[in-house]
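Below, in structure tokens: the form predicted on its own, a single chain.
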Amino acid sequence: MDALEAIKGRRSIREFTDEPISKEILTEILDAARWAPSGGNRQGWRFVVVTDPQVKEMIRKVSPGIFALPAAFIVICMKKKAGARAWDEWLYAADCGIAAQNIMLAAFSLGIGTCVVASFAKEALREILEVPEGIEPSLIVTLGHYESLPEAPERKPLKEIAFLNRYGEEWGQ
């Protein structure tokens, strides 16, 4: 599957089968996350893979954005530095989003469904996963096998969202 096919084909999956995901596939997905670009190559993200059923259920209980129990979670965390500039904080958050995209595209190319979740109780998640000080949970990606892919949602035409040279100047398509 090429990159554009993965980008256009990937969907947010919120219902999963009971089939587990092999450690080999999870490793491939993590490797894709590791190769995500990061500002200044700081690689400030950290990844907690959760497959234990009890831990997954605890996470689901503190995450209203999770509707079904997937085969695995990847909790993307970011390093925080005391006295860091707002720019650094923003950069680390953006890096986590880029890593999440790599996770979702790699998973889709391997036949695994995903959904990124940002609605969770941060301190509860920190406690469940024993995340140390200086590291903050940023996003959760649910992963699992799916029965079918939902239809593609509508996308706005480029002429509504893209401009040429200056904001408001028509892109032309």
Ligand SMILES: Cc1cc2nc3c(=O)[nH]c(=O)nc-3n(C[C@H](O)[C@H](O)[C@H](O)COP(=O)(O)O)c2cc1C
Contents of the next structure:
Amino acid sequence: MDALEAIKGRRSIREFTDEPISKEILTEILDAARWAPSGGNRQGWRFVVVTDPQVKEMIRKVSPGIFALPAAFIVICMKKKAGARAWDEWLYAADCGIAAQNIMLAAFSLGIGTCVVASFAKEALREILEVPEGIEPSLIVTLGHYESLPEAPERKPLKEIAFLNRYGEEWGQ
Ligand SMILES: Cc1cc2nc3c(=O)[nH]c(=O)nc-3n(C[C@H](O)[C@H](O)[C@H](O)COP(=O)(O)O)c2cc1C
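Okay, that one was the form predicted on its own. Can I see the form predicted in complex with the ligand too?
Every chain and every other molecule in the complex is listed next, the one we just looked at coming first.
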């Protein structure tokens, strides 16, 4: 599968089969995350992979954005400097989002469905996973085998969201 196929074909999956994901596949997905770009190449992310059924259930209970129990979660955490400035906070968020996309595209190319989830109780998740101070759980990616891909939610046309040279000047397609 080439990159464009993965980018356009990936969908948020919210229904999974019970099949577990092999350690080899999870490792390959984590490796794709490791190769994500990060601001100043700081690589401040830390990835907690959760496959234990009891821990998964605890995570689901504190995450209104999770609709089905997947085979695994990857919780993307970020190492944060004490007293981080708004600029650093912005870079942290960008780094996590980009790593999440690498995870989702790699997973999709390996036949695994995913959904990125931002709706969860951060402090509760920190306690469940015993994440130390100075590191913050930032995003959850659910991962599992799936039976079918949902229909693609509509995307805005380029002419509405892309401009040429100046904001508001038509891209023209
Ligand atoms: C930052 C972010 C947070 C999201 N949070 C959730 C969430 O909490 N629960 C959920 O089911 N989907 C979540 N999504 C998935 C979006 O709803 C989904 O990407 C969007 O509807 C487009 O569908 P697609 O991913 O199939 O193209 C999130 C996506 C992003 C980028």
